[in-house]
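Take a look at this one chain, the form predicted alone, written out in structure tokens.
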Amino acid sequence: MNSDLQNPIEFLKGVGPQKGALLNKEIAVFTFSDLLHHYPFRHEDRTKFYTISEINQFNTFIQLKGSIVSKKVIGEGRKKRLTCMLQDNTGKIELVWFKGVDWVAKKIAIGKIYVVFGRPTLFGSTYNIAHPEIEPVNTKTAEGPALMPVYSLTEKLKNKFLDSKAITKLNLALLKNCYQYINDPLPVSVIKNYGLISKREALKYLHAPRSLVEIEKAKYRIKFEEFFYIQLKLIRSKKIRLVKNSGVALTNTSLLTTFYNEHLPFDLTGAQKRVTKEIYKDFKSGFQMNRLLQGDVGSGKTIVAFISILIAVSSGYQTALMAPTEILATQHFHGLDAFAQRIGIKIALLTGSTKKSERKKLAQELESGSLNLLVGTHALIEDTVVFKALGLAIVDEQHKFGVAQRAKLWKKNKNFYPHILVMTATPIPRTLAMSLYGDLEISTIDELPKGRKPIITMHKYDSHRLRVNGLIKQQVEEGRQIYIVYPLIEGSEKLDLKDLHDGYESMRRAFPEYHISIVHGKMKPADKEFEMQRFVKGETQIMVATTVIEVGVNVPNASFMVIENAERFGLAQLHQLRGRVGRGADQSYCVLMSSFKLSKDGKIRLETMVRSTDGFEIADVDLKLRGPGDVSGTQQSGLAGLKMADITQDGAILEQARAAAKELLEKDPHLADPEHNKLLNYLLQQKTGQLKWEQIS
């Protein structure tokens, strides 16, 4: 953008210091350019006039023309309001104002003809319009676009008369005076090859459209460029990482061959074999691997991780596996220890509960290189944990860790970066994966082991409690075990939710003949582990727990789960919890309990869980409900550039933008071509300084 468009917004005619400060604070508009890039979220059709007799309950916003036949100010102070009666040749409708009463009253004259725009509301048996836009027809009111832009604004702005109409007027002035200064960062070749309009036209069509076709062309252009810039950064970042971060080659498969031929307890699925080949290809390449391994709950990611560990150890390097909780880290340790002993590799566990004397011994074994695999929690990233040569770092349930935490594990070696494998059992929709993880290689295990039966999921209300208890009794009598999951440890006065302790007592009263465990996050690790082991050994039939069991707990005999207040959980969490059952050969069940009071989103979540056990379908619904920002557990900076584009709706545009970015970088990886000067300058001007998590998985 030319310097004229970088002028402070307060210097725009009609703004001034006071309104300028408000625009800065409320919608982050600091310059002329910022205002042009504050896009409308919809457009209202001002070409059609309704008659008053045509108004019905299905109208959203309507435009009327008529004369004011009465005007009255009623009440005083906060209860003060202005009512005017608008009449056309088919009837009358009341217009009401509760704010700016005196100012509006002065503006309106009885007998004059006005154009009125607003949302009709049924009040009793008659319609009225609260706070409509109103202008006399003999002025140049309709000089603005027929398809009026509607902007996202705050009440403070509207109170200072900076409504959508005022913003449109300011943008029209900008387009008139600064049109020639609007530069286009996109290369001409991209614009031509993908049938895009220019940036100037796009801004003009958004703020002053003459037709719906112009609006659609403008939206396509803006969405394309937003995706294009993100993809360009991700793909360039990946290329730079591959050049800068040359990795150690891991090529020795002797331990793997022995394990595969002599100790593998089951046949790998086709998906597991495919993913293993993808990882081995990275290991051999001489470049640092940066791979995301995603697979549904129970799809067999852990065995793929162990196979990767064997290749690294065979090649003379140490490995680390970091999990988000002590329960999961301990379970990984016990699960892998049996394999490790058979194959002759040394494994150890490090968590917050590890004693000082054990830590000292571990430190010596790590530094000498005699310890091959260290499994643990956040304790692995402490500065005192020093590896001789860490060749592979695996992070399980990576979204549970912060970027800085993962970075510490990544920087454990002085001379080279370890290969990185991050795993998640929360499937990531393709469009989100391309936007957030576009620079990572992605492996997907999309096949469950043979013999697994889909979990039958039911939605029951609190009134069905006795029936659900009957199902629990039936399962226990058949030799199965039960999870009961609660959202809270203790009751809350503010939230009308079932709590763990109350639930525990209810279970004891309902099933006095059964042994019951209780597990929650506030317990000491030793107590938690004791209760978990009782359940694993079958000493208790029912486990009452919070979401501490969400990740990783593996009890094949547990075939029945009840989730209390299921409407309070997100889809991803419900899917994770449900994955704790169905891990054996028996038919498993999940009962989602809720009250009758369900929000629209709550109903969709529960209906989705009952209908589907496909993690990718569930992730897609979750993405649509929650938006992209929070799906992976934290707001992602990779999507900060999306003002108009929506990865839940615009997947096809994202695909095209990614293809365009790839084509451009293949021809000109350093953007050195003169045609790409504007693009390079634009990218350099964007905000930087954030920790680049694409470099650290």
Contents of the next structure:
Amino acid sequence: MNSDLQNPIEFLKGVGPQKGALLNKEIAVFTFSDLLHHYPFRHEDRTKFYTISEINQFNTFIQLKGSIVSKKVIGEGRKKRLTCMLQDNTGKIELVWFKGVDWVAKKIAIGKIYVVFGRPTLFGSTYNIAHPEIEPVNTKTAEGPALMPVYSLTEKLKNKFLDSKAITKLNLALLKNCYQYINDPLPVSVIKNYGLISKREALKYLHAPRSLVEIEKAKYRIKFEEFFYIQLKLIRSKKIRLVKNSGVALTNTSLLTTFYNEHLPFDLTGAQKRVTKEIYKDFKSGFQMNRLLQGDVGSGKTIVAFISILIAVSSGYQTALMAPTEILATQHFHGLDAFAQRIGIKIALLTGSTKKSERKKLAQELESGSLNLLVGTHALIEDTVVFKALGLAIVDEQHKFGVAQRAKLWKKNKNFYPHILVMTATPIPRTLAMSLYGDLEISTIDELPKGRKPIITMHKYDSHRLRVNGLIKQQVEEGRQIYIVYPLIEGSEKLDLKDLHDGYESMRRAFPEYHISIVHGKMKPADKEFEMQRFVKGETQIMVATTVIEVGVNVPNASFMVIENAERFGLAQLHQLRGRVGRGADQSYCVLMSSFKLSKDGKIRLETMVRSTDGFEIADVDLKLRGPGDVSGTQQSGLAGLKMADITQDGAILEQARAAAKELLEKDPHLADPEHNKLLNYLLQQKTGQLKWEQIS
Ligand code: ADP
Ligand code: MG
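For comparison with the form predicted alone, kindly provide the form predicted in complex with adenosine-5'-diphosphate.
Now the complete complex, all chains and molecules, led by this one.
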């Protein structure tokens, strides 16, 4: 056999053209090397035998030993099945086959002792195992390694006898013949300093482990490596950006001083002061800032944004603040307008519903430079919006914007990039932030303004509605306002809107004496705004809404929120929604309504919300429930390329890999040292991900 690992897989003994084509198509294995890198996703412990009495619902795959005491073929045609009873000293369990019935039936003899391997499922009150592996004890049961690798394979492959056993065999052959040709891209220094095993050993331990310890070592090594490459790219591109994108220095703080001395409405929290300093340091540096400002809902990001704006304006530059919805943009505008007037800076609002004549006037003011701050929706990034000199662009609630939209902001000036501040209330778990935003600086507001009382959250079933209405009444009588929120899920909008209208009607019936607003995404912006304003001004006591109120809306007097069908919301969204209350000094409440029927995840979500108001804790649970794939931005980051590492579980390994990548690039920023040749070549070959190594060396 040729030992070149880049050989087409069909040339491997035992594969051939037909199976080779199937491996190409089904699991993207094209070369010898690809097969070695098709890692098993778990190992079955064939050293342990369970007794039948030990079976419970927590078992996944288990191995049993016992004799067959009965055998029956029942049914006809497609309903035909084989059932056998397996017995050991502790009990009996049924084994069932729906496919290959005659063939299996012939193989099994009553009275003989077998080793059976499979997954028990509860059927009524008894367990059975469907389609177990079964082999008589007297043949060589212990064929193959005791810890059997299990690969992710398709039905088509298994039908052609390419099952986990067969793949193991092929890999064993590869390991035997090509072992010394397996390259290790990791520098020797990294392997040594971080106690890693070599690539060859790792592959051997995965495909043919002799112990659990070997598997653990191999996994650690592979996960480390996967994170290491991503981190190298992120750190490298950040360095390049800093060198390339020199920004404008913003150093004048005269307006800020006036604001601090005369208009600051409250004392800043320690965290607000700290992040303000971090931002100012970037402004002064002469390099372009790219900073993510994360802070839980209500932590006071807006004032930090305004302070940053004041520095930019004092320094002679224009600024932009972009929000994801018209409601939020409008609210920012009204909120900042009062400050702006006092300070004497010129501010304007631009959204989809801004009139043409108004736009024309805006365009002139932007181009002449007389307008200092433009607040708006993504209407801001349209090409027709041209600034004289945009010094700072702020994006609020970034998770609603795509990377591409943000990139457009970068290009608003001809000669330099504006400083960018991205604000989010969706706390990003540290591991995810490191992977996704390794090239952004991160500032965190981890402290709420003084005097805030944690929101009290309750979970109530739909049958408790009358009691909940009682609470609503009590709150309104104390002068508070109420949100009632309905989910709006893509694909079922019609039904959801009907729910919303039904809910509105039943509120009117329950509280004929109150004024009630209704807001949803299908309304015209002007109508939405009108209803919002009625609520903001306190003319209505109750607001029935879909999640359009999710981001940013600020009505401090609203202290009670009911979330209908709460089980249908994701955790991040529930947390965002709940953040609309608890913004004033009053005790606030959030009631999560659900039906009795709850999925396991649904239950965990509601329990988490009741237990915690800590956005980071909630984000962590969310990440564990959903996995990173669902978190926005993961697709672009190269995380999709992680085969074994899992950022929800492997944070500690990620930290190690990041440290290693940092050290390496500090020593050898261009990977020019011959010792790092293999690594450089490996990175150059990789075509995945948007960050290509070529463009940065
Ligand atoms: P978010 O971070 O969710 O955008 P906001 O900036 O809307 O939060 O602030 C929430 C509320 O808290 C606002 O009413 C704001 O005026 C108030 N606030 C912000 N900072 C402070 C502070 N340091 N002390 C008291 N109130 C504050
Ligand atoms: Mg906000």
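Residue numbers count along the first chain shown, from 1. Being a predicted model, the structure only gives us computed values, none of them experimental. What we label the rigid core is the largest C-alpha set whose atoms superpose within 1.5 Å from one form to the other.
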- Query: After a core superposition, would you say Q656 shifts its C-alpha by at least 2 Å between these two forms?
  - Reply: no
